[in-house]
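The chain below stands alone, shown as structure tokens; this is the form predicted alone.
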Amino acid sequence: MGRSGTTKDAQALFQSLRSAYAATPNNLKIIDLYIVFAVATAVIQVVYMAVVGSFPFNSFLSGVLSCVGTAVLAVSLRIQVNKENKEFKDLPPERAFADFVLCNLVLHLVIMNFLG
């Protein structure tokens, strides 16, 4: 009996849920997309290190801490580019674009240097 209603609360919240992602713009989706490929090529890198072993230690940490990163300045320029977001109305999407370039930049010569 609760295992139906249960049931029935889940699909009106996944129904709900894409209906109001239907209405996202076609740059935040891609951007979407961008963070959860960022996302799974960390996670692919943790099993596979699990799976065969983490000898050059630095250049696991170097790359999970990478997908990590770029997933995490990922989430910010979405942040700044969503136009409902009215922390960051004055703020042009070229200019939030310009600034993830830049740190992407820095966060990758960091890991770079990390790798030794």
The other form holds:
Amino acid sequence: MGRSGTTKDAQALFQSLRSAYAATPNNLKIIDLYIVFAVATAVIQVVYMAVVGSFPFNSFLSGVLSCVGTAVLAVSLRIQVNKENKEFKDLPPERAFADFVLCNLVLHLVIMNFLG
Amino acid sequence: MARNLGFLVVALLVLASSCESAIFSPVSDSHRSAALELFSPIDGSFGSLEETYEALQTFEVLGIEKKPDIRTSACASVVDTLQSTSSALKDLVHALRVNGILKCDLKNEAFRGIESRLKDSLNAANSLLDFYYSVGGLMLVKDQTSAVDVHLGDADKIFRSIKALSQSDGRWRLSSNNPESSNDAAGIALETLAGVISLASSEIDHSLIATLKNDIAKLFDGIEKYDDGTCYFDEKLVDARGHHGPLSASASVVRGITAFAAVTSESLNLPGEKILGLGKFFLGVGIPGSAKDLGSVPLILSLPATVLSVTKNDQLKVRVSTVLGSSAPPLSVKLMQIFVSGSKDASIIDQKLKFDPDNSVHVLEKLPSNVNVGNHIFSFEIVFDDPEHKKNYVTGGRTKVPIHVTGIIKIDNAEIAVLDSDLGSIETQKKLELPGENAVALSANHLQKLRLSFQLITPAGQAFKPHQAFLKLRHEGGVEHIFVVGNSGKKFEIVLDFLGLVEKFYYLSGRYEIQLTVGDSVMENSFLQPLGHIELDLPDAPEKAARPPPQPVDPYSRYGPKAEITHIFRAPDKRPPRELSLAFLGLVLLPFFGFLAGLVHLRANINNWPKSTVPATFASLFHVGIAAVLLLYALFWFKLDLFTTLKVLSLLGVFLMFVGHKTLSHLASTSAKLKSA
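May I ask for the structure of the form predicted in complex with its partner chain now, the form predicted alone having been displayed?
Following is the full complex, with the preceding chain placed first.
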């Protein structure tokens, strides 16, 4: 009885989230997709490391941090580009995107150096 | 090996253990060759006139026939100096001296010019050196030409002015301003005064010459002496000409006295032993002095060999000659006494040595019978055949010479035996031939003793005690033990009681090599001989026994190649199997494809791509730039280094900034227009 209740509740919650999410603008959805992609890559790397061991450790760190870093940068891009965010009203989204590109390039330079 | 040799000291004892018996030998070829080496001309000349003069003078005194030929350059230099009016007084004198030896061609006018210059400087002289050079120059002119009159009219006055510089202790000062006096200056003054006397046109006052003789006697009172009889004049002060030392001071004084003795008709009455001492001083320094015509010629007694072998019947040879090596007048040498070093024994011999005229040596054909091996001091006396010679020659009384007498020592009754400890009975006994080859093979255990005994007899039949008599036992492992062989007057004997030596031998059983060393400086047949070996059976070492000392490592191995080192590396980490890695590579690429699929699902598009040409190119360039940077990163990982990457990145970055700015600002303006519209 309770169990079916909770399942129903969970399902109802899930549906509402889905519908709410559908309302988000497309560009934000693209960014979200990118974030999911980055995190998924990181998770697969961690699983691999768990299977074969952490040698060479710097390569593992480099790979994981690349994914995590780019995900973080994408999150900040999303925040800045989101029109509902009042704080960044005056910031043109192109400017935010330019920052995103620049920071990613710097991040990947460091990553490539650390990759070894 | 070095240790063995160290024990065998077969060095000859150093002669002259006491200074009283030093040996002097007269001038020889070694002096002459040394002089030739010292004075070797560079490019046909000796440099200054002073050096030229010194070289020529030395060659003449030592009697060197083959001189280097420097005549042309020296004569040219002499003529130059003598003819120029600006030459210094000293240079004139040196030039004249060289001319005296080489006899260059000089005209009489030149001599006249020199003579007037010298007389002028003599009148104007006020220091001793001025007088010396002027008078010396005039003397040389007098010797070299008779065309010029060099006599001094006012010789008395000059004599007195030079004498004014003398002092009460016989020394002279260089000038009246300088209060310091020296023996060197005394020599110079005497030479100058002798020159004045010889150049005087009229006889000099006799009282002046008498005072001068007193001065010379006082000078000799101040002579310094060594214990062995050498005498010399020393300089205490540094004078204007620099501190030259006892050699130049003594030479200067001797020169002065010689010159003075040559011009006075009276005798000088100089103490004979001091003159002999001076002669010995010059010989001892290695340079012949100018003691030729002192009036008393010192005679030197020398021995070509001071080590004699009794066994070989060496003959004792003695040479008597003057200081410069010329022969002595007829005389005979007598061996008066023989002292034994280190003891009060002295035997009186009084034997005359036979003279061998061919070699001009005095020979003692046979050593007195009671001379044993060892160190002796022979006392000689020189007796002149003609008693008149005693006045002219100085011998110095008795001459003591240390003689080292050696001989072959006989070794008798040498035997080695192994004895039973308790009873002393002999288990094995072997006779030894010493010093010959021996190879005995003995064996003993710790309850037995080893005995070695021998007798040493000199050629005269007496018992001999050498400096060294050692017995060495060497274990096969390298450990060595050395024992001194004691003697009881007649016999040398050593008994090794193994019971007491077990601990000393570190309980090492096994084969021990036996070696005997007997040596002394007078023993001509000192030896270091292996005698054989002994197998020792010692009990086992208890727990607390001392370990044998570690043997020295072969010294050559220290510098040889060392052992090969095998490095142990850390085991490399396990790598995953290839297939697993490739599987995960595929798995990692999956999200990317999922991303692309998602993009398609979201209907992502590039409709905002600029339509017009210029913005379009900028947009393309922007994307190309990003792709280029990523390609650069890939290259960086594969082969480039950070510095190159950064360099290229900086260029690309600037480009990308520019292009990106253009593109994005275009996009921004477009969307702003849309908004406003």
